[in-house]
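Only one chain is given next, in structure tokens, and it is the form predicted alone.
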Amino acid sequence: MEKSSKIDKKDSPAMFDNIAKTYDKLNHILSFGLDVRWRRKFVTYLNTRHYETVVDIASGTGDLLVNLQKLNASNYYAIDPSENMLNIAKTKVPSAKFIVAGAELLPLVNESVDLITVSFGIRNFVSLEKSFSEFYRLLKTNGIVSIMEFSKPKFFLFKWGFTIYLKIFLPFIGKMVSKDKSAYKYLQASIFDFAENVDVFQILSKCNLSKLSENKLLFGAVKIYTCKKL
């Protein structure tokens, strides 16, 4: 069940605007380069059918958008509340359509989308239920939503390592590279808060999206949740 967070997520677009220039570099450093492999794996799980229209929510600087080109869809949309992040994404995939918006109110028509993706972004949504309801509205029948997000590993050694990484390593490196300590304190807290408190499939189900699969990466520290609109 979704619990209220102590983090004010409404301020996150401005925060991401501030760190946009160093965001890609920090992603690679903080994940030890594994983020590249995770995105490739994510798209591999989706490459089983043809999609006419793909919408990447919380698209950020567009790294997943680049990988989604392998699906050879006719239309790509990148949506994010941070304009500075999307400006970087535009340099990577200029053929996509870019929209500055939050996930809770998406400016696209009903039942017009075959695939919705989110990569490490749902923990920043102000309301998961409103966002997932929007996903349901946009999807065609048999449309897919696939979400990749951090999760807490169950095995105690990996759980311990996950906690140490979030509480010490992430904010320290974030401060060193981006010079914005508060931003990476927020990211640390948002990951920990989400992994502790949110049951993603339960909320997706509440919004009438049916579970297809769950895939675990890095011993369960990252999960991929895939659902379908019936």
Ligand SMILES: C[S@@+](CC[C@H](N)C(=O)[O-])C[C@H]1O[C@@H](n2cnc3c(N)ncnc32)[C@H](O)[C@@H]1O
Given for the second form:
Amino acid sequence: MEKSSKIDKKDSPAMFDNIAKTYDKLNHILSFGLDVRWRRKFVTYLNTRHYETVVDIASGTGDLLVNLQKLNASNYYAIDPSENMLNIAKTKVPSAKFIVAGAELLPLVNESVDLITVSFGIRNFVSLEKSFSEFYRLLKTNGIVSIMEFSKPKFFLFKWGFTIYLKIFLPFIGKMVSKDKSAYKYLQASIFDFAENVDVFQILSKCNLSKLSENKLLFGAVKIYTCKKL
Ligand SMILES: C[S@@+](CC[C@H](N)C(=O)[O-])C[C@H]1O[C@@H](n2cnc3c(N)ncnc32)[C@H](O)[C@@H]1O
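Having seen the form predicted alone, could you give me the form predicted together with the named molecule?
Whole complex next, starting from this chain.
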């Protein structure tokens, strides 16, 4: 039976509105700068063909959107339910089109998109099934969806390190920099909950998106799931 996430996600956009100003700085501190490399690598995997229209979902402050410019697509959309996060993204890539919306209901037309990306966003979605069905609806035939998200490393020593990092380091530094204790507790809980309970490819396949590849970064602490609409 398919397991599903157990934490309440409905307030997550408001939480991201509150931490938007410190989000980029904290991301770089908390990942020891690795997030920059991960987004770059993510785009490298996608740079194998031409895309006309690219949609970055849960775009946040737009750090992935900046890297996606290397694909030289004709149209870029950045979608996120947090207006404050998107306002920062607008300053980085003013030429993109910005839409305040959740992944579960996307205001774009059927079969109009060549590539959908999500980095560190899906664990916040209220419904993965509804969101992936929307991805299927938007994608053209042969369109690609590529998703990067935290996962649970398999190697036991690394798993311990990751657990200590998430339970102690992340909430401590998160509270110090953003002054929002609950936000970084939520982030920690959402990463654990997601890594334990969600089989991403299983839900993608249920929504008719066929597996192309799985890539692991940092010994499996981050995974990239790539699928195609056949
Ligand atoms: C951890 S940030 C990731 C931002 C960016 N993609 C990055 O790589 O830094 C997660 C983002 O997911 C957004 N989010 C929360 N709920 C969402 C939903 N239901 N649908 C789409 N995005 C959502 C938040 O507003 C936030 O900007």
